[in-house]
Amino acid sequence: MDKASTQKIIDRLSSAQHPVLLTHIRPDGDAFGSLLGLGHTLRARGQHPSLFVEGGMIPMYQFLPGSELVHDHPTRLPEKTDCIVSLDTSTRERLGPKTLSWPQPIDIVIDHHISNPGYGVINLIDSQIPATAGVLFHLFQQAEWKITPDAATCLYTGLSTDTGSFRYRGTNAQTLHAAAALVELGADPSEVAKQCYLSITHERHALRKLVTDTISIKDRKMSAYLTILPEFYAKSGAKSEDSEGIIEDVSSIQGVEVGSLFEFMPDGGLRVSLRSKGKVDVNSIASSFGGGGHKAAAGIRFTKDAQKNQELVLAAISSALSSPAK
């Protein structure tokens, strides 16, 4: 990590008594873990952070300590706001539509997505660390700030979920050292694993079954994709956040190099998730359509022409798989 940029952020955070902490729409474990990890750490220092995300806390992550501190976006920022921090969010727009009307700039961006252009006044973006929770852990170490057991639990959850429980490419010795340190500071790996991987609701299971039945395998069995149709939610009783992790059902198939998930939206839009085992840079594919993420995991959002755009993305995957490895 860039120590100079990190120190600037430490100084800016230290001077803020009423910071607003934000993360991306459709938040995942790293989003909530980073949001609450920083929130707990600043509160332990006597500061008064406000934590916001579009839609507020979701049931899957309510086990995280301090989950009641996370609220839906307000129409206006709290009057005392003296710093806005974006966490784990690759573009300004992904913070949510309500935030776009706020006149204040994003003071600090802390992220690990390689596609992040650096839209904050101060930016700390380290794509070599596989989770924003890991970036925060190293920031806290440099600042010599105390990491409470509650903060450790949240950061460990972010690190665990964004590495696929330490299975994804990018997990290295530094990642595991950070995880071990967080366990020593109070995180319970068994409890986090139980909550994140062994507590699937009946509704989520029903959605998973519907989606898995749509599987298509192509490109000489090197790519596979799943489809979510709008009616699947009504049939299963699931919510949009229940689709998290379903892409693993195709990306884990032996021989499949690129797994993808296409979610058709009721308004005609399309959400795309991409996963790679290493031979294909899916961030490059996503970026060509205005999306982004990492080499091994990326996403795209289209506002219209869902069927046409699905075909275009699948064609881009086929082209990448037929190109000589670089």
Given for the second form:
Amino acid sequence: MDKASTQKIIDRLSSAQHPVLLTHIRPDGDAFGSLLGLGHTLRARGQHPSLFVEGGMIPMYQFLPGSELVHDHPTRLPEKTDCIVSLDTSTRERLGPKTLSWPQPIDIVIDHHISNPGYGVINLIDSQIPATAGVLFHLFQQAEWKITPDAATCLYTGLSTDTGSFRYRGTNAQTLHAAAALVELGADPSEVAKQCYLSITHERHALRKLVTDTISIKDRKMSAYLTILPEFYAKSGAKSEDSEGIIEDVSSIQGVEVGSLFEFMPDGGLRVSLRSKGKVDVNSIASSFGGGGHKAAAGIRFTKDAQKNQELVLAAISSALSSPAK
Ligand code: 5GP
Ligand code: MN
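With the form predicted alone already on screen, would you show the form predicted together with guanosine-5'-monophosphate?
So here's everything in the complex, that chain up top.
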């Protein structure tokens, strides 16, 4: 991790009494884990952070200590705000539409997305670390800031969920050392696993069943994709965040190199999720359509022409599979 920019961020964060912490739209475990991990750590230092994310907390992550500290975006930032921090968010736009009308610059960007252009005044982006929670762990160590048991639980959750429970590429000895240190500091691995992986709601399960039934397999069984139609939510009673993780059902099939999921939105848009086992760089496919992410997991959002764009993305996957990047 870059020590000089880490130190700049430590200095900037130390001098803020009322920092605002933000994370990305459609937040996941790393988004909430990082937001609360930094929130707890700054509070333990006597600072007064405000934590915001589009839509506020979601039920699945309510088990995280301090979840009541997370709020939906306000129209205007609190008056005393003296530092704005973006966590785990690869582009400025992914902080959410409401944030775009805030006049203040983003002071600090802390992230691990290779596609992050560095839109902050100070940026710490380390794509070698598989979760933003891991970037924060190293930052806290360099700063010699105390990591409380609550902060440890949140950071551990970010590490666990963004590595698919320490299974994905990018999980290395350093990741496991960080995880072990967080367990020593108070995180409970089986409790986090129970909450994150063994607590699927019946609505989520019903959605998953509808979606997995749409599977199509192509490109010599190396590509498989799923489709979500708007009516699936009404049929299953699930919410939009319940689609998180369903893509694993196709990307985990033997021989499938690229798994993708196409969500047709009620407004005519299309949300695309891509996963690769390693032969194909899905970040470069996503980037060619204006999206981004990581080599092994990336996404795109189209505001129109859903059907046409689905075909274009599937064609790009086919082409990448016929000439793998490495
Ligand atoms: P997911 O498929 O889980 O929504 O996202 C996979 C990865 O791609 C995440 O790291 C996420 O930040 C990134 N990602 C998803 N959608 C977009 C997008 O529309 N734009 C960009 N730049 N990144 C995205
Ligand atoms: Mn992340």
